[in-house]
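A single chain comes next, written as C-alpha cells; it is the form predicted alone.
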Amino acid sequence: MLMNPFLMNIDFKSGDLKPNDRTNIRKLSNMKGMFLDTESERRILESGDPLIYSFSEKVLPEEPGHLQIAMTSINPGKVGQEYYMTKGHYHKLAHTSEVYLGLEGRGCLLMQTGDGIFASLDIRPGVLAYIPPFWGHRMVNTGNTPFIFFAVYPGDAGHNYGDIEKTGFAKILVERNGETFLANNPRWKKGSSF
C-alpha cells in the first residue's frame, strides 16, 4: 500500500511527537512488581501513583518495510534505591534491532539476551545507541530532570514485555550514598523464550 511522505515535530523538552496520533502512560501501578523493592512500591502507591513514564509515536503499519518512530519522556524518581525505568521489552522478532538517541536528560541503557548477556550503556543528548537483534532493552533515568529520548525500530519488530516481566534484568540501576551504581538483581531468573 502507498503511503505519502509526512513530517513530525519534536519536541526535546516535553517528549512529544507533534502531531501525534497516541500517547501512552505508564504509572506506578502499571508496572507493579517491576521493582525489587516492593515494600516500597506498596507505601508509595499507598499515597498515590506517580507517573514514570510517558511515550508518544504515530502510528504506522506494522509490516516490513515500515519504521516504528517514538519518543519517550522518563521522569526523575526512584523506588526504593531503584531509578525509574521503563518496563522493557524484547521484539516479538527476536532478530531486529532498534536506535535510541538521547535528546534531554541522563540516563542508562540497559541490555541483555535472553541467556543472560548483559551490557550497559550511559546515554546524553547526542548520544545514538544501537540495540542489536536478540537484546532485551529497558532505559533508566538517572538524573533530577526528565529524560527524554527518540526511539526507531522495524516496523513489524512488536514487543515482548512478558520475558522481562517473569525473569527481569540480571543487574538493576540503583542509587546508594548518592552514587549510582549496577547492582545484581536476586529475583532474576535466566532464561526466556529464545
Second form
Amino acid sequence: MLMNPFLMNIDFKSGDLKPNDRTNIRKLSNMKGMFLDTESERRILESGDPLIYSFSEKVLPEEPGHLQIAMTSINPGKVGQEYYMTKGHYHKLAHTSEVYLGLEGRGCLLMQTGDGIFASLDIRPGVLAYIPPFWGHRMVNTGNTPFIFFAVYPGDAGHNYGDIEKTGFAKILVERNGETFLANNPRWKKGSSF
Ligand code: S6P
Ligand code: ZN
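Alternative state: the form predicted in complex with D-sorbitol-6-phosphate (S6P), after the form predicted alone:
Everything in the complex follows now, all chains and molecules, and the chain you saw is the first one.
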C-alpha cells in the first residue's frame, strides 16, 4: 500500500516529537538491577521512583524499506556513582544499523558487540553517531541538564533487550571525585545474541 509523505515537528530544546503515536516512560523501577549499585537503587526507591528517560515514537510499519524514528530525553542524575542511561539493546535483526543525532545536553554512547568488543563516543548537540550492524547501543547522560537525541533505524530492526538486561555493558559510566570515566562492569559476561 502506498503511504503518503508526512511531516513531523521536533522541538530540539524539550525533545518533543509531534504528532507522535507513543511516548514510553522508563522510571527507575522499570530498570531494576540495571545500575551497578543496587543498594543506592533500593534507597532511592524507598522515597520515590524517578523518571530516568522517556522516548516518543511515530508508529511506522515494521517492514523492510521503512524507517523508524524516535526522540529520547534522558534526565540528569545518578544511581550511586553511575549516570542515568537508557536500558540499551541490540536489534532483533542484529545486522541493522542506526543513526543517533545529539540535540541538547551532553552524553556518551556506549556500544559493544556480542563477542565483547566495546566502543564509546561523546555526543553533543549537532554530533551524529553511526551505529553499524551488530553493535548494541546505550546512551548515557553525563551532564546536568536533559540529554536529548534523535534516532532513525530500519523499520524491521526490532529490539533485543534480553542480553543487556542479563549482563549489562562491559563498561559503565561513573563519576568519582568530580571525574567522569568508564569503569569495568564486574557483572558483565560475554553475550551470545547472534
Ligand atoms: C531504537 C533507538 C531508540 C531507543 C530509545 C530508548 O532502536 O535506539 O529510539 O529505543 O533511545 O532506549 P532503549 O534502549 O530503552 O530502547
Ligand atoms: Zn536501536
